[in-house]
Each structure stands twice: as C-alpha cells, then as structure tokens.
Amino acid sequence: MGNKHPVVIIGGGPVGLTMSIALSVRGIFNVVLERQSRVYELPRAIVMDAEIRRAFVELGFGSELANVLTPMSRADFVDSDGNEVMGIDVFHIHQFGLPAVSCHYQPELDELLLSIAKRCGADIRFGCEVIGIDATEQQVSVTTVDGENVCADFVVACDGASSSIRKKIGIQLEDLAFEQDWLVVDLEILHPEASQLPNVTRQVCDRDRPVTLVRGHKNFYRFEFQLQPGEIPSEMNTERTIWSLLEKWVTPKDVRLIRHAAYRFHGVVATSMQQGRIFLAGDSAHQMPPFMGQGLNTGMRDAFNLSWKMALVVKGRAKRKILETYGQERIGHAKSVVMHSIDTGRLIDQIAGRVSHGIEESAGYGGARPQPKLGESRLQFGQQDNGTMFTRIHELEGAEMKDGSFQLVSSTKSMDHFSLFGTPLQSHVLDGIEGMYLVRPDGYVAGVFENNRELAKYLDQIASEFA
C-alpha cells in the first residue's frame, strides 16, 4: 500500500502543475500522476492574464515566467470589410502592476511549470494512468494501471474535460447551452519582418464565416474558423482545406503549420467541485469557448484558491471545513467567466448580422462588463470589494502571502496586533485607502472593515468556524 501522501494531483497539465507548485511552495509535499509520457507538445491555451501572472510573482517565479510571455498589443472586433466595431489597446493597460494580458506558447509554458514543480520537490510521475479511486473518511486511495495504490489525505483531479475522476465520483456538469464547431490552426511566422499579419487579437465578424486571429508569443500565430451548417468537422480538418481558408492572409511560404484541430466549443460548469476528500480543478470542473482566453486562467484560479486552504488544513492550522469554501467561491466565479465567453461568441454572430441574441457590447473587448466575483462563502465579510482581487496588491512591500499570511491594508499604521490561522496579520500602509482591507493569501479581498472592533469580531468568527 505504501505511505500516505498529503496530496495527490491527477493530471500533469498546466493546472495540475500549478496546483503542485502552489502546494510545494507552502511546504506541502504532493505527487502528480500524469497518464501521458511527457508534457503535451502542441499549443492549446494561448493567453495569461495579469491576475494569474501576479499569483506566480507572489510565489516567487515572476522573472522566470516573464521569459515565456509577450504582452498583448491590441484586441478588437471588425466587420466583414475590416471596419473596426470596437477595440482596445491592451498594451497600455496594466493591472496589479503587470501587463493586463500576455500571450504564451503553451508547450514552452508547460515545460517551465514542469521544471519549477520538480525543483520545488514534487514527485511527478509521467506514464502513470489512474484507473480507480476509492475514498473513505480518513483517506483516498488511487489505483494506477500498473496496479499500484497511491494513498493521500486529499486528491485534486486536474484530468481535463473528459475527466475520468469526475465521472467516477458522479459529479454532473451544468450545460450552459452553447455549442459551435470551429477549426483551430496554429502557425509559426517564418519571415516576421515581412509579415502582413496584424499584431492583434481580432474577431472578424464575417457573415459567411467568422474568424478569430491571435498574434501570439514570439512568432506564433493562431487562426480559428467557425464551421458552417453542413460542414463536417473531420472533413474540414485537412491541410488542403486549411490552406484554402488561410489564403486570404498567408501562404505556405509565409508560415509553418504547427497543428490544426476541429473543436466543439461549449460551456459547462460542474454542479460541485468537491466530494469529500476529492476536488476538481481546471477543465474537469468547467469548460468554455476560447473567445476571452480564460479557460486556462480559470483553472489556475482554482489552484490558487484551493492550495492555500489545503495547506492550512494539512498543517493542522485550519479545519477541513474551510475546504468547503473552495466550491462555494469558485463555481460562481467560473460560471460568470463561462457566460462572458459565451456572450462574446454570440456577439460575434450578432455583429456579423447572422442572428440577434440581444447581447450588449460590454461582452466585447473594451466593454464595461464588471469583473466576476467569487461566490459567497463564510470567509467573506460585507459587500465592498470582497471576492475581488485587491487591485493594489503589487504595492504591498514585503508581503509573504505564500506562507498563508493574511495582509491588513489601511491608510494608517494599526497599533493593534491581530492573527489568523496561527499567523500574525501583516500590516501595510497605503495612501488613499478607505477602511481596513483584509487580503487573503490568494490576493482576494476577504472584507473591508471600518474599525478594529469590526475586524476583531470577524477574525473571532473565522477562527471559531474554521481554525
């Protein structure tokens, strides 16, 4: 049977590796079981937002990550004639002290995450397919295809959209009623100095065939072509068809074809992200069309939310009950992101004049749609800014959030000393702050308090319930 590990992660893709890194940095040993023999060699996700990049900075890997990212320049919607309908210069926008959106080449990103995860001390086992899982009140036992049993206090299933673990434990997916077939094509520009491809992420709202263009990291470029009624994905997914679709923009002399694949874009969210000691994260828990580039980012948010809570539980500083807040917070947030992505896809058809969905332009790039918030949980206080990332997190000098500390931010130095989960709150003074902001280890605002008395009452309540 072997020793029992604190955490076993099923799936060694970018979400599983992120979960591994976030746990290891917090001192929690973990085992990653991946059925493939190596990191996946073809690109899938292409975008990382500032929130996710900031989380890696807080874990200590910001400079390494910067080497595999290129800040996005511009994003827009154009009509069939190329006339801009709406757009935004992304390059000049910063959030949390970082470029708002950056592009990556996922095989390169995955190799970096793997390198960091190994360096942090995780036991990463490739070619290790999981065929069974059995959970009791005390532990989870995972069975691999070679007959080995790997036991753990907790299991995190990051095993993708077709997750066998999700199916084995009986968690259902809520269908958010969006399905479209698209052809995705990844290219490398051979002569970038002479390329006429626009340096932009663009939704071409063409009545006959909507197309997405994405200028990626380095010299990588992506096209996505919406398939039309009567077109069979397997028949369209041929090099001959690919080059005929691309001929408006490039020829085989201009680019190297990296991959092409037919996908059915859809939107689903798990009805639960936890069953006892087993948790879902990433595509096993939610899937969305790629129009906002938020699929992988949403999975990484899962990892950053769950990891600090799980670390507190494994270390004995918090009760298991705190893990229930994971699904409470993440399902609502993920569903908001999926719906935004769906609305963006519907807006493309609407602008093209193909169908009217009544979608407002706030669903597009440069729109004023509010940022999604975490779903309500007992960890949150009040309404002002709670459940959102603290916008000035990059100004918290000396903050050690990776050790599980909460940060107390106000415009004046607090003379009182508070603690939570056995760790003193780290106090910061920032000009222009109204009230006392309590910031969690994942960078999200737990609550905004008017005075020490109100804060102390909240801390007592949290300690009583979760510590």
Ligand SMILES: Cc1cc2nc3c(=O)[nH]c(=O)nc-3n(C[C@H](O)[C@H](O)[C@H](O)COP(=O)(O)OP(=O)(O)OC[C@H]3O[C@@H](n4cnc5c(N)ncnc54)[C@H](O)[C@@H]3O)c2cc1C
Contents of the next structure:
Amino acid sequence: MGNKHPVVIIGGGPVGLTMSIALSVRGIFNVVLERQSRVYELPRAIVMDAEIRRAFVELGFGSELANVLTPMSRADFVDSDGNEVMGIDVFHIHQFGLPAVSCHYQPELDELLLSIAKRCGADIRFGCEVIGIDATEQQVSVTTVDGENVCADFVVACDGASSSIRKKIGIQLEDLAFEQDWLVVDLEILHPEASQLPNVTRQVCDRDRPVTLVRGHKNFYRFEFQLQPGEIPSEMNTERTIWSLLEKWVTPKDVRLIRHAAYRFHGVVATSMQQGRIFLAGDSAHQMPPFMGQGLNTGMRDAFNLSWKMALVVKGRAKRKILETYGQERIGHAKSVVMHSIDTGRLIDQIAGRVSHGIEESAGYGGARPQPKLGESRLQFGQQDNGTMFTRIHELEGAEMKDGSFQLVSSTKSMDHFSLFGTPLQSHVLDGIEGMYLVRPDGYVAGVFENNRELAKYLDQIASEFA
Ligand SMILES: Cc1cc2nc3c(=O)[nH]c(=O)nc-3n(C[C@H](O)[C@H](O)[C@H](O)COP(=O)(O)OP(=O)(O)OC[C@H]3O[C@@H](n4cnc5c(N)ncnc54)[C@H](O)[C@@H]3O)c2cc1C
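What about the form predicted together with the named molecule, after the form predicted on its own?
Expanding to the full complex; the earlier chain stays at the top.
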C-alpha cells in the first residue's frame, strides 16, 4: 500500500480535470485516475456559461480559456416555417464581465484542461481504471485494474453518467420524468464563407420532428433530431438516414460529418452527493437533456463548490463538517437546472403543437426564468442574493479567492477587521452596494449584512460550527 494522498479523483473527464485544477491552485495535491488512454475525442458539451468562465478567470486561466471560446451570437425558437416564436441576442449580454454564453469544441477544451491540470502539479494517470473502492472512518482506498491500491483522505467520483462508484456506494438517482430519444449529429462546415447555416442556437418547433441547430466554436455545427414513436434509435443512426434528415439544410459538399449518435435525453439527480469521505461530482450526480447546454456547466459548478471547502479541510483550517454543505447546496441547484432543461424540452413540443404541457414561455430562450439558487446550508445567511454568484465579482480588484479568502464588499470602507478560517476578509468598496456583501471563495454570496454587528455574529457562528 502506497502513501495516502489528500484527494483522489476518479475520472479525468472535464469535471474531474476541473476539480483537479481547482484543488491544485489552492495547494492541494491530487491524483486523477482515468480509464481511457487519452482525452475523449468527440464533442458532447458545446457551451460554457459566464459563471463557469468567470470561475476559471478567478483561478488564473482566463486568457488560455479565451483561446478556445467564441461568444454565442443568438438563441431562438422558430416554427417549422422558420418564423421566430421567441429569441434573444445573446451576443449583447454580459454577466460577471464576460459574454453570457460562449461556445467551445469539447475535445479542444478537454485537452486544455488536461494541460493546465498537469502543469498545476496533479498526478494524472490515464489508462488507469478504478475497479474497487473501500472506505473507513480514516481514509478511502481505491483499487485499480492493475491491482494497485491508492489511498486518500477524500475521493471525488467524477466518473460520468454510468458511474460505477455511485452504484458501489449505493447512492440512488431521482428520476425527474423525462425521456426522449434524439439523434445528435456533429459537422464541420467546409466553406464557411459560403455557408447558409444560421449563426444561432435554434430550436425548430416542428410538429413532425423538432430539430435543434447549434452554431459551435470555429466551423463546428450541431444538429439534433428528435426521434418519433416507432423509430428505433439504432436503425435511425445510419449515415444514410442522417444525410436525408440534413438535406433541408446541407449536403456532403457543404460539411464534413464528424460523428452521429443516438442519445436518450433524460433528467436525473442523485439523492445524495456524499457518503463519508466519498463525493460525487458531474454526470455521476446529475444528467439532463441538453436544451439549455447546462450539463457540463452544472458539473463544473460542483467542482468549484467542493474544491474550496475541501482545500480548507485538508489544510486543517475547517472541520470536515463543512463538506456536508456541498450536497446540501448543490442538489437543489442542480435539480432546478435539470427541471429547467426538461421544461425547455417540453416547451419545444408544446410550441410545435404536438402536446401541451402547460409550460410557461419563461422556460425558453430569452424567457428570463430566474437563476436558480444554491440549496440552503448553514453557510448562507438571510434571503437577499445569498446562494447566487456575486454579479459584480469582476469589479473586485486584487481579490485573492484562490487562498480561501472571503471578500467583504460595501459602498463605504469597513472599519472593522474580520477573519474567517484563519484568513482576514478582503475589503472592497463599490458604488451602489446596499449593505455588506460577504462573497465566498467560489464567488457566491454568503449573505448580505446590515452592519458590523450582524456580520460579526454570523462569522462567530460559522467559526464555531465549521472552523
Ligand atoms: C448530446 C449532448 C449534448 C450536450 N451538450 C451540452 C452543452 O452544450 N453544455 C453542457 O454544459 N453540457 C452538455 N452536455 C453534457 C456534457 O457533455 C456532460 O455533462 C459532461 O461531459 C460530463 O462531464 P463529466 O466529467 O462529469 O463526465 P464524462 O465526460 O463522462 O467523464 C467521465 C470520465 O470518467 C472516466 N471513468 C469512468 N469510470 C471510470 C473508472 N471506473 N475508472 C477511471 N475512470 C473512469 C471516463 O472514462 C470519463 O473520461 C451534453 C451531453 C450530450 C450527450
């Protein structure tokens, strides 16, 4: 049996690599065990939202990431004749100082994450499948297919939708009742200057067959075709059928077929994201239909929530109890995102006149359904803005969120000096802020306080419970 590591991450997909990076920059050594011999070479996720991009910027990787991202231009719903039903020019919207939505080509993003994770000092082992896991009160021991035992204080299972770790530790998935079969087709546009394909993310609400179009990063383009009752996914997933479905838009002269696959879109969320020293993150904990482009974003949000807490525990600055807030906060948030994605899917069918689900248009692009909040935890205070990312995070000059510092933001200089988890709060003065915003190392608002006394009481309570 070898040394005990602080953290072992099972799965070197995008969520596992994000977890690795977010721990390494906080000084926590980690080992990533990935069964494949290299990064998955086909695209799945297409978009990154501003919150996730901002989190990477705060960790110091903004400019590298900018090289693999293109801001999304527009998202809309149209009827079968192409008439707009609803839509939004995403290009003009900025959040957290960044484009609201950016497109990427996932294999390129995953390669970048891998190179950053390696550079940050993690021990990344590809071609290393985990076949067993055994936890005691003191540690977790993971067995690889080569018979090696790797021990850790904590294990994060980022092993994807069919997670064997989730099954081994007996965590159930709650089924949120959505099932549709779709064909997903990825293309490369051969002559971009002559292409007639619309530069949008578009849901074509066609009564006979709803179709999704997504203009991706560079010259990549995706089509998704909803399969109809009686159509057998494996029989439909042939090049011949794909080209006949595409012929309304493109021919083999216009595009190169990168891949085609039949997927069952569904919505599930784990009933728990932790068992003792073992945690679930990413698709192992939640899966959703892709209509909102939130699957990977939701997994990365898990990594950013868990990493700062785990770093504080490994450094001995917080008690293990703080890790319980991970599942408390993430499950409710992930469930809202899955439900939104399901409602978007149902709205497509409803607008197409196929079936009425009673879904409000707020579920569609530009429909302005409110952002979900983190589930309640003892880390959060009050009801105002807590549990959402601080919208002016990009204005916090010199903020050092990597070392686990909390930021205190108000419109006047705070005279008192506070600290939490052994680090002084960093103070910022911003115009137009009402009250005192306490911002966590993951950029989320912990609470909004009226005065120093209220803040001091909260900090005492957090220190006695978690520090
Ligand atoms: C058609 C489609 C479109 C999508 N579009 C979007 C989108 O636009 N935006 C978005 O955010 N998301 C989207 N998603 C979802 C997104 O692709 C996933 O949420 C994301 O890839 C999950 O990342 P992950 O790291 O959790 O899991 P995965 O990418 O599945 O990675 C898991 C890794 O764990 C490894 N592994 C598994 N078991 C073991 C083991 N026992 N030992 C070692 N390694 C193991 C696997 O080899 C794999 O590399 C889409 C998904 C689909 C199917």
